[in-house]
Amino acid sequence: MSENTNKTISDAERAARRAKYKKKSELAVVWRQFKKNKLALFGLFVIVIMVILALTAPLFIDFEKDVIEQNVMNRLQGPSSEHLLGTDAYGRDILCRLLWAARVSMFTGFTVIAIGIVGGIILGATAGYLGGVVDNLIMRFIDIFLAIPFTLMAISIVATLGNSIPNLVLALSLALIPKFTRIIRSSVIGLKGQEFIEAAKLCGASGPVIVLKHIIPNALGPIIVEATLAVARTIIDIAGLSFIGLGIQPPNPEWGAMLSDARKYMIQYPYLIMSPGIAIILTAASLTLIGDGLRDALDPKMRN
């Protein structure tokens, strides 16, 4: 009895080690394929630098003094050794506001994506795995949301609930959940008929366990790619809503709001509009390049 038990435990340990090694091996293959895309590596490098600067900004930037405090004596000064990117119409250092705005935009963007993915997994996995009437009800409900343009829905929700970061996150998340729901549903439908899912059912695994432990991990490829691209779109949407006064509100800096404030001075002082504009373009382009690189790295055809 003891020998059989030890043998069973030993077999289980070996199976667990093989699964762990296989997972590491797959990650190594994906990373090796990703590294072949030089543009994707450049995008990853840019995003890592921006994230580091955004996270460490409070260590060398005083929010009250450097970001929101007005000093009319220093207004509209060009780039110099004291102010590397110049000052705005209120005498505030543009570089400090740019870095602090990166914190706001990235935090908001990643929060929106996290909520969108969680909501999409719940609805998409439920619809795809159960099918039938449940699938029809959820997907018809999703179709209603998809019939409304993404930006229009976000504007409507923010205008109704009021201008604040929580309302902005809620609006963009509700507008993003339907897209992730469709992606995850299609992945679940494609996987639930596989042999390893049938084996899990025969072993007595419940539906939620099968979805969370077996289906979702195998559907992460398209989710990760879409999430990376969605972050870029979300940051652009945040900037757009802030540009028209429905996003991040003063005195908190935001790239779109900085663009809006600089419109009046763009002819005489073009540096005011260049800095936030370049930041938006560089961030969105870098995230898009990363998404393209991940899509190719996770595609078995591209590996071959």
Given for the second form:
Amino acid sequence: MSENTNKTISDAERAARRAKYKKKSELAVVWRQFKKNKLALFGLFVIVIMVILALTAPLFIDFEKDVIEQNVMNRLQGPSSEHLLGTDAYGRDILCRLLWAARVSMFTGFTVIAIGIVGGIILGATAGYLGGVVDNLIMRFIDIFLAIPFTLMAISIVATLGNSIPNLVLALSLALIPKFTRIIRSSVIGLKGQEFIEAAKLCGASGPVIVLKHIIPNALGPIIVEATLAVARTIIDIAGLSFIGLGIQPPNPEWGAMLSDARKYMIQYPYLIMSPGIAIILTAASLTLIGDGLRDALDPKMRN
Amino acid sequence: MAKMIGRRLLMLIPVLLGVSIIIYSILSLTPGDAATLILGDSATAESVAKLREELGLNGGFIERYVRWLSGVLRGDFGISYKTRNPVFMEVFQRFPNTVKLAFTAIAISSIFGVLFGILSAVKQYSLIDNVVVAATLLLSSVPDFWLGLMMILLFAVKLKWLPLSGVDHWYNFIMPGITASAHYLANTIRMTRTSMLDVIRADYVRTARAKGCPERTVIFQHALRNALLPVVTLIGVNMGWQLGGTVITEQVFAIPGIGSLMITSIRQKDVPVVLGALVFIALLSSLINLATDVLYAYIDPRIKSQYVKK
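Next up, the form predicted together with the partner chain. The previous block was the form predicted alone.
Let us now look at the entire complex, which starts with that chain.
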């Protein structure tokens, strides 16, 4: 009996080691392909720098003093050596607010995507794996959500539940779940009939184990690509909702909210609307470049 | 074909019912009593009760929903809390502006999207292609409202070529149209380019070249017709989304359309108007999607034959 147990453990260990080895080499192949794409590397570089700046912002920016506190004496000063990007209508340093806004946008953006993916995996995998009536029910439900234009849906959710970051996240992830559900469902259906899934079934693996351990890892490629592109879109959408006053509320800094504040003064002080806009473009464009680069790197057809 | 359209129309019913239930439930979560909101805190309990009766606010959730739905089926979307006008009238008054804006945007994104997409695919890796690809990236990353603000600064304030706002002339819709089309234009260029590149490498295109067809005939007669199929679907989907997606553009250019009606109504907690506008747009975009699918089946004989056999 004990010998038998030992054997199973070592088998499991070997399998784990093999899986680890395989994963590493797969990652290495993708990275090697990704590296060839200079634009995608540039995008990755920009995003890594932004993430580092966003994470370390509290070390060199004091939220209360630099981001929130108003200083009317300094209002609407153009770019100078003291305020690199100038100050806004309340005398706050735009660069500080811009950096803090990166924290807000990225945190919200990544949370939305995480919820969207988890929701998509639960619904998509259930629909794809079980098929039949369950599949039909879930997909019809998804169709209903897809029939409501997304901006309107998000606006009505935020408007009824109130303006807050959790409600904004809820509204935006509800808009993403249908999309991820569709992608994951189609990968699951594609993989379901393959031999290694049959083998896992014969070994006695249960439905959830098969889906989580065997199907999802194999479907991860398209999910990651879509997720990267969706972060870019979500960051633009957060800015759009904040711009019309339904997202992140002042005095909290957010790129769209900053643009909304600056709008009143933009004719006399055009510099006010330049920097937040450029920050959004830079972030969204970099994420798109990474997404496109990953798509090519993951595509076996492009490897030759 | 008629059978297919009929079946799709039938399938629309549960979807729209679902849409209305979801929107109705979300909006019924709005805090505060509408009658008190309209009459103010100083109103007597009697008049509040009377108004509640008038607005159909009494009864349980299901009862209210059924009453509202049966009204909608008769074309009665209720009355606005604020103006006391029928919601249908409020929505319909604003509707032409949204439609004009949406169609300007669709026209811009479809025409230029297909044009640049083809150009970029036919001249792959050339300077033009690189410029188009870079512009596509920029267009898909720019926040549309920011693009609108920048255009206002340049064309309305600095050069004074176009008016800041207004809806009375066709040129009022140039800047809003470009603003609302930016992301769709990027999508259409991308899709046309990819689809064209796929087709150009297909065997039948090679055959056409091999038998000596002039390049122009190959591109326009053989390649383009097939390459445009997925683009047509994309344009249809865009059209549906565009009708609901003009909210932000309407805010930037102060266009009195359905989007700005919704935003004002949300601020005033005028639930029937928000509800009516949302359901109206959902219905419209579903119908447009259906029309696209029919058109798609019509231009692609392979899909048409699927339905004929059944």
